[in-house]
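Taking the form predicted on its own, here's one chain by itself in structure tokens.
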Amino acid sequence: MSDAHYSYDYLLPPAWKQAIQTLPLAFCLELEEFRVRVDLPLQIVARGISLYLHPSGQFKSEIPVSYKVSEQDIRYVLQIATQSSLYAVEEELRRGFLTVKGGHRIGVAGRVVLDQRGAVENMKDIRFLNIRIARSVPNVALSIKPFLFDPVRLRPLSTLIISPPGCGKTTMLRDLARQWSNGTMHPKIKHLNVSLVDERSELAGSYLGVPQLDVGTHTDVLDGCPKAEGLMMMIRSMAPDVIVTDEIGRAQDRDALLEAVHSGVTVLATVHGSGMSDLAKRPVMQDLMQQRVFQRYLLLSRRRGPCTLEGIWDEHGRNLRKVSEEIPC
């Protein structure tokens, strides 16, 4: 178990650990996420493939009537992940996640403590988990290349990755950070710098300040800082040619956003949506639209496995490309 593949397997208990080996090495390869819940079966998954444990030690696709998670797990699970120290991550327990070692990030679940104000202070009793795995996957931009580039002004086209939670625009988020950060995106252009801001520390998966996955030779990375925020002191500090973050949606996000294009920065990002007509019909992302911010906008699903493209737009709405490509993640 001491395979980059496992890069997760030491914040498991003894007995998963132990599961995890009965496994194929191919399913292993693909693994997504552990849900774990107190007196629930613990439950793995794959490519939409859920897996359960039995008193056997074996994952299987029934669930189990009698094996459940423990309040132990719980605890052993977290103080791996905070090192004995619950204290020392009290803001991101804040947040409703850690990121670990490796980079993988644990969503957490339990009582909310607020303070005077209303807000979240702290959390305690945590019941639940969801270890997300994460890991890079190069090259998974490589058949879109040529609609992200203008060749007349050599310099890359801003660009929106739409998909509902799970379908990969996380993934090929990062990896085109990775690639114009590279210079591997188009041969007229050299390595450009990148500033990633990573306000939930998925995209580079940094711990201890430190990125955990490749986001590229040539880029910066914010981690946990608020995307609005986070925009504005990168364009001001970092001189970026390109930045990136994940998940826009509110108008502090609208603003900075337009700020950056007006810099003359190209950006990169993401969002939650189906498609085209539903972006439409949010306003933040209708202004956005109008004032042609984005060149570009992907749309993924997961109808043939994560990083499906189901098509490419432009800032007019016209469709470049209507595919269903799966593109392996």
Given for the second form:
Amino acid sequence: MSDAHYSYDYLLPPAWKQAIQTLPLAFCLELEEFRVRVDLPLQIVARGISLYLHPSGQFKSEIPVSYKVSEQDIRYVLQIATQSSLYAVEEELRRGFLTVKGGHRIGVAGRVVLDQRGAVENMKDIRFLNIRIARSVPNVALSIKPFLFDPVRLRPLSTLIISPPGCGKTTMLRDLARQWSNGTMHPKIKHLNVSLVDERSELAGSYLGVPQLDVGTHTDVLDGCPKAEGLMMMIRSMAPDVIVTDEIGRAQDRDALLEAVHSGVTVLATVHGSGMSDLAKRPVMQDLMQQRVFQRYLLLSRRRGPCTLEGIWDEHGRNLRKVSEEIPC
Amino acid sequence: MKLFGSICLFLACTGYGLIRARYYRERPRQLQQLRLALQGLETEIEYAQTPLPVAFVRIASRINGPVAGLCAFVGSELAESSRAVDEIFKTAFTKFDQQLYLTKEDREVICLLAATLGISDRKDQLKHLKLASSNLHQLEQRAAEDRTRLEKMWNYLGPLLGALIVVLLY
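Could you please show the structure of the form predicted in complex with the partner chain, as a counterpart to the form predicted on its own just displayed?
And the full complex, kicking off with our chain again.
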């Protein structure tokens, strides 16, 4: 089980670890999440298929009646994930998730404690976990490379990746950041300094500040910082060529992105959405589109697995490649 | 032969007295070291939010004696194994049993604390640590009183007892 594909197995109680070993390797390679709910069966998800742990120690598609996740199981996972130090992750618990070694993320839910102002102070009695397996997929952005730089000035183009949740936006963004950073995007463009503002520790999967996923050799990561503030900090302090951030959408993000573009920095970002028309309805995104902040828009879906490319548009709204194509993922 | 036996007896009694005296001398010192360790842990949790494995290793480098060894062992076990904190402490007490001059009551305070370590928020952790610290402080005061009363007594009592038995035998 030392294989990198099982880099999450240290989080699991021994019984689950054994059960995972009985699964076919191909399934394990595409494992997306473990859904852990106290007094309910353990559910694992891969390729959109859910399997449940049975008392026999095997995963099956039927929901079992007898095998249930116990409080001890949850305590075990949390103990390992927090190194027996729940107090050290208070800030993360307030945000609802922990990032652990290997870059995996554990979403948590339980009883929330509010402070006097009504803001979330802490989370107690954690009863629900969603262990999301992080995996960088190198070269997922291979076939779209030619669209993402200016062939005359040999500069990267600001790109916005649009997709509904779970379609591989972050995976695609991470690969783009890695390729620009390593200088593998185009033979004539050498490596660029990439600054990554990772508010939710999802892009680089940082653990104690160290990126656990490959984000490139010339990448600086600002972990856990609010996007708008982080973008300004990185532009001022790290002099990036490319600045990367995830899930934009608030007015502050727009202002920071405009600032970045006006300072001559290329921006790579993602946003939740199901298409260009959907995007144009949102005031913040409308502003960004009108100001031509992004020169390329990529739309992803899950139609043929995660990272299915549905189209690429330029800043004038012209579709550069209508035919959808599955990118090896 | 009789003389040899008497010398052996005298030395054994003296040795026993010295061991008892050492116990009364070392216990307050080790209790103080434990209290210092807990204070260190309080600082690590309150200001740096350091995870327990790293915190214990850091504390071990700041104190001396067998308590430092105990902390280093707990720190490395926490980092490597998936066992609960109180279980690790129990193993550590067994491992360092020969070097620790602590009573069952002293160990109980630490084991009670270990059962709560790392499983709650900062505020709660600090409350538990303060409580354990004050308990240790009381034990330490009592141990210091015992030391003034009993350390010297055992230092003299051993050889005296040996001499008395030898005299009686003759």
